[in-house]
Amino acid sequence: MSKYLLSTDHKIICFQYMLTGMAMGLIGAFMAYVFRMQLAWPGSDVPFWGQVSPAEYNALVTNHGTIMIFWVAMPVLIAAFGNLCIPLMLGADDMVFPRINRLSFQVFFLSAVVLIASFLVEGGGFGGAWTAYPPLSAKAHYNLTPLGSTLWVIAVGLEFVAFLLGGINFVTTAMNARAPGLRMFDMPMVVWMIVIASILFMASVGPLIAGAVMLVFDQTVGTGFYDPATGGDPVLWQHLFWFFGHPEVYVVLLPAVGISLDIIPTFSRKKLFGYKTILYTAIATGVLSFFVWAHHQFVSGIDPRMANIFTVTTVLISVPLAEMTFAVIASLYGGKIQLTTPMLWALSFWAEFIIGGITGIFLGASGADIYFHDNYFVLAHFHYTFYPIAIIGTFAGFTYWFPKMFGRMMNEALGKIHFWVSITCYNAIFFPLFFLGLAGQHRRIYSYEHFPELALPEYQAIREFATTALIIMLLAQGVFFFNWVWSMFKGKPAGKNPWKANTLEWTTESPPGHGNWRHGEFPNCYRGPYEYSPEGREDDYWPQNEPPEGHEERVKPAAAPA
């Protein structure tokens, strides 16, 4: 038992992460479930939870948004795909600093712990939505959940240390424990995307953790650092929030970019369109997420002139998304396009979050955002971002790893059926939100009942739409659940690289065993790591270990003498 409680193997600890994020994801998946019954049918029984009152509502939607976003995006998407990716694409053995690795997963095991907990003591679970804003969040006489707050902020501040832990050994990792010859442009675009969102991750987070200790000091003994009454602010957490807040959307998005970007060619067999293009501008697009944060804030009373600078910084950063997006359309033309299930998952990420990208730019406008702020229009734009991000980019990732992982192969056919459900339904969901949101519905309210001019006939009727397709898209992912068990014991025999992929991953067994590879036979490299269809090959790959006739060796320098 302690070889998987305890293991420092990069692979298990993947595994650690992935299991934990996606029992996380369930229950934020059964949050939503129930508040979505209660806004469809307000007052009545919900099967499995009975009746939800108003404390109960605001904590479920509070903690449905937080756990989604860190408790499933970033274990799955950087610290799972990290785990495992991250040392097979180098030719490395492990990680860097293992018994860091292991630290790191230990603390977010415990920080998800703390979270469940909070909803157990008097008060229940915290409901001042995720953001936290005070005095809501800083008094308990303001939010009622006196324990269920302070646990919520402890808990958010042990998996921001966990990712700290995590994020040096990827970037350490990435610089120091390449295969002889694989230089850094030789990197696939995953390593290089989580490597990226790590050092966002680890830039952007302090002023939030010293805000976060100010916000538990308020609320444990007394302080007044965002009391109006004695002299603080609560703007001031707004600030240091979404300073970390809006980096966090790229820390996410970056890796679930890098997967697609490393399914994309492996299922067009063309090369990567724009391999440095692509890597610069997610750079720019890392560093220009610092100077958009306050267009969360164009409602709390802010300068209107500041208000115009922050739509221009706003809208500037859909350039290099739009750049990346170009060279994927350039990568798939003329390509021989496979639609296999992680090719559907990575295309439907880009066709969605194209969608999240251009609604995204009617709320960095200040004029639009004013009418459009907590309506079911921004709720519908944020989850055509998050959603392709946190659930398409793990499936994505999932199914195209998935013989590297477990040895065998997915069933394709229920792979579909399951994409095909999940996709319809995730639109019949949110996108008729929109119009809620046009309507000027608010997105905080829990029964509709209470305000007649807004419960109108109509609108309810698409609450109940939306929250019947979101049932059955639940439903659907029990067949995901069926196929990953059962492929895991009875799929087809997957071999070592059953995709025709050229990344080192894909040259050692599948599973890797413990080293990775085999009597430390660790690869070279010779090329980067998209070279599909090559002139003059009779293969359509050319992997990146294969050394071509008659070339040099690269061999890896020698460390410089201290």
Second form
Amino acid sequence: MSKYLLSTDHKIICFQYMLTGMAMGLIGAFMAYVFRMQLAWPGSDVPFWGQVSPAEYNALVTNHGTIMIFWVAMPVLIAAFGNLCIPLMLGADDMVFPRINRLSFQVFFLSAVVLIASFLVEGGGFGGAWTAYPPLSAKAHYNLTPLGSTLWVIAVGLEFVAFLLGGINFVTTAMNARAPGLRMFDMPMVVWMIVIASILFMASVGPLIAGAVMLVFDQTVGTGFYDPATGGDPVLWQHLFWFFGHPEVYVVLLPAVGISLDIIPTFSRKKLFGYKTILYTAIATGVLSFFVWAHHQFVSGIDPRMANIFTVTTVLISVPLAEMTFAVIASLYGGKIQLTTPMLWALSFWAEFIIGGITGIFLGASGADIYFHDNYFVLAHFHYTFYPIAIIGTFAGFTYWFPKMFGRMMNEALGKIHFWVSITCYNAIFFPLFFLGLAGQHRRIYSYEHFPELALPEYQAIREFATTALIIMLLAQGVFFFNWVWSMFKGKPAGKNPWKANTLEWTTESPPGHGNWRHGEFPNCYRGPYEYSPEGREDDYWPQNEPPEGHEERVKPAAAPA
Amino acid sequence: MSAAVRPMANLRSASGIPTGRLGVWWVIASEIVIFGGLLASYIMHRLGHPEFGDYAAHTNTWLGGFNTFVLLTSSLSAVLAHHEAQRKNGQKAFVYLWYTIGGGATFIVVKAFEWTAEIQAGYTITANAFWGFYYTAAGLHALHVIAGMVCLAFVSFDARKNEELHRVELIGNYWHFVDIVWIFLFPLLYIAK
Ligand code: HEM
Ligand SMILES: [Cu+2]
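What would you give as the form predicted in complex with protoporphyrin IX containing FE, now that the form predicted on its own is on the page?
Below, the chain from earlier opens the complete complex, with every other chain and molecule after it.
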């Protein structure tokens, strides 16, 4: 037990992040269930919860958003998959700083405990939205949750520290622990994307950490950083928050993109189209993401000329993403496509994300955003970006690497049932919300009964429809968990390389033993990761570690392990 | 379990730069943006509030200047420690590292006197936005000084045994960073009146 808890092995830390993230995902989804029930049948008892009071509603919405982004998307996509993939795909036995790696998980776990605790203290959990705008978040006499709001900020702050620690490991490992012969441009996409995401996170989160310190002081010692009465400025928080918050979308997006880009060539048996171009556009997106933050502030009274500039940068950022989408299509074109469960998830990621991307262009236009701001159009838009990232991306990666993690195959039939039910219900939940947004339905409202123009039965029917779809979707997750547990024990043995993939993690046992490879068997690397169906070869794949006949000139002798 | 503590990955150096040095640079980079955000917020406020100049007049420039001198000197002894470490002279590096720790301690003690005097004069953290920034920025910096001193102590004990001598350079780099942050804080909080 203590061997498990105190292990520095990257695979164990991966599971710790994965399990914690998924458990938090269930909590976040349960919160969505409770407030969606309230929206569909306002005022009636919600099974497993009871009456939802307005204060509870606010706390649930706030913590649902916070949890899904900071305690689900980040730990699963970056930390769990980063821990799993980076050493294995680089042919290394661990992270370069294993003890810092463990510390990062411990701090992360503590942050989750603090967040849950914020719900249980007197006054209840913080209800000022995940953006935590002051003065509502700063003054207890506005938010009525003196302890809950402080614990919320502390939890988020601890979580940031955990990811700064984790990021150091990811970036340094990718820079230094690569197998002999493995150049930067031979790294699989998911490694690259997690590295770029970690750097983006490091560069954007600092100002918000500073801002959070000021917010805690405003809450606890009574400073007035965000209070105009004492020379402070509430809009300062908005700048600090969104300078982080917008890049954060790309921090969680890029790993999901990387996962899908590794899956798609494997199952279309084709080279990934435009490897370097995709990388450069990912970096360009990252850089651009620092210049768009004020599109969240079009209604905070900014100068319209400034709004124009941010409109342009916002619309520009869709260009690199469109380019990546075309690269995906080109990688599929003419391929021998195998619609396995991971491939279905990887493809649906792009299909759904496109809807999020296109509706984002509407919101980037400052004039249109004045209407859309804080209504359900925004809500549907960002769920069409975040859900593919956090949920679809996770399922894609999890089902793809399941054989490596547990040594057995998942059941394909169950996997496909889970996929189709989940994806159908997901669209049934969120697509109708675009129409509620167009009709003018605000976000973060406890009951629309108080708004006669929104209480119409046809709108109420949409709300009931969405909530019903959510319930079906949540039930469908039982299929997934059953498949997971059943396959772990009863699945078909996977062998080293069940998907016939090229990257280095498939050259070792499934699951990999201590140190990943047996001593003396650490792989060398001779080529890029996407050599599928190469000309003149009998096999339609060409593992990175397989020496070309005759010459081995790319590989320097391996450093002798001490 | 020793294999788990030092994996083979830690001994590779595909980029040619030692892994420890890379790690410290990433730590410093992520700290720069924290202080960067705080100082940018302060500068925005300072530009919008000319009266900050009057408040800053109440800070003690002499003590601040003295502390600047102390920190710079402690950075020098960190450099000397690195120099000795490179010659595998762990004992001497140990002594220089403790000079650096002494510099940090002096800095904190002077700060304590300074803050006591200011608080007694009524300039508390809640007095107004200037004092809020003053205590927050300098306090965050002081925490970094203290953390640096703890790390210096750990490194020094290994160095005395001639172990992990490369860490003397790494902690030195971190200490220079803490020093440089103060070089920004001092003019912004004490001199810009
Ligand atoms: C399980 C399916 C999900 C459902 C049914 C759902 C539903 C909702 C609804 C209805 C709201 C708005 C409530 C209101 O404004 O009154 C909301 C808010 C939000 N959701 Fe979700 N959501 C789901 C999954 C996710 C995921 C996966 C993420 C991100 C990774 C996410 C992030 C957010 C955020 C950031 C907010 C805004 C919170 C705030 O206003 O402070 N949600 N969700
Ligand atoms: Cu944005």
